[in-house]
Amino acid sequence: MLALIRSEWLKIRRSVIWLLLLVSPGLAGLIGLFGVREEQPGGPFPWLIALALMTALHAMLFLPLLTGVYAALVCRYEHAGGGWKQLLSLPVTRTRVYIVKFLFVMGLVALTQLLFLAVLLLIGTAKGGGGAIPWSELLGSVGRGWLACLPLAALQLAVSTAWSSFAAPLAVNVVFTIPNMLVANSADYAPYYPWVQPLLAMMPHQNGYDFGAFTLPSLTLLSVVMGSFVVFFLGGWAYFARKAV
């Protein structure tokens, strides 16, 4: 298994991936930056305002479209040239080869929402609100946006292991993202649909802040998550387990 993850760590490294993972923070924090004012002049930071802005951005366009990217790049190397014949000569199996990859794919999420994460700190800290920053809600958003890109990270990772081309699964990516805004609407079908998950798992809904249809219970969102991750994973690792190289 170490040996493994430092081959995908030798892959990756001099990748255009780390690049990617500034794109939704660095855009996200504009919003921030430009778009959330104080409720009173002098007056506290809103961090939840700031986070649900900023979230609206991140996690409904950027963070899914990451996430099917991450998994199109980690399995591009092996794509091209034979790649898949030559790892799958070596003595490895082929669930700690898919195993590996989806770590590391949820590895690079996690990256993304770290750095979500410091841009939104910066931002409030920079505008006066490093006094009085609510840990446990914005620690519970980035973690539960982490969470809710299992299941779609898991589909992802099958789809660009069937698929030897990199630009179709980014093309199928897009075009189960972009109703987003349109299926968060929804409290009948949003919870089901793992492109906004992430939107919804982040969406702040504590201290009297409420965003409406972007707000569901959170163990009914795990739940569907925690499900439809396991039916997501075992699908694709059983395909890959099967797959003609």
Partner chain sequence: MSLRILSAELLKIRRKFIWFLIFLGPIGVVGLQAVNFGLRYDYLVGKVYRDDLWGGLIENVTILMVPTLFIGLAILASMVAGIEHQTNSWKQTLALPVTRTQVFTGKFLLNLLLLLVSTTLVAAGTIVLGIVLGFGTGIPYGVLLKACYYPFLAIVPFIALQNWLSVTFQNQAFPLTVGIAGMVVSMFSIRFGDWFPWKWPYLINAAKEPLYSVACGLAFGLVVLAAGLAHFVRKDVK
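Rather than the form predicted alone that you just supplied, could I have the structure of the form predicted together with the partner chain?
All you get below is the one chain by itself.
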């Protein structure tokens, strides 16, 4: 298992991936920097308003779509030039290969989330909010957003192992993520739609953002996330274990 992790690490280090990690936190940071207005000049930095604003950019489309890009990336070297045959002819089990690839996808999502948090903390501190950082809300938001990406990563890894084209798995991702723009406003349907969960999970529950589906108990969200994760992961794993490479 450890050897597999090391070999995956070898494949992705020094690749374009490190640039990709910065894109969403960077753009969210720009919105946070120029979009947030203090209620009164010199007043405390509005942490949760900044979080809500940056989340709207980061979690509605970026995070679900980036999860798909990461999943396609960790399969790229195997699709190019018959790498699957080579990798699976080594003394490794398919299950382990699949799990390690999944761990890397979620690891990259985790790094994205940490960078997002770092950018938010940087902006807030620079704007004078250093004294009263609402740690539990910020960490909770970033952590829940990561959890909500579990089912998405599982599905994307499944389609990424299935298709050798880079863009085709992403097209699947886009097909399901575009409806977020409409679904997010619907209190009836959003709680059951896995692709909108990162947004719901990261949005803070105050400051006028408590319309639509943004006020749901976290238990509902968690069961939808975990339920779809189990289905997608087991489906993808069962497919990969039998796939002809």
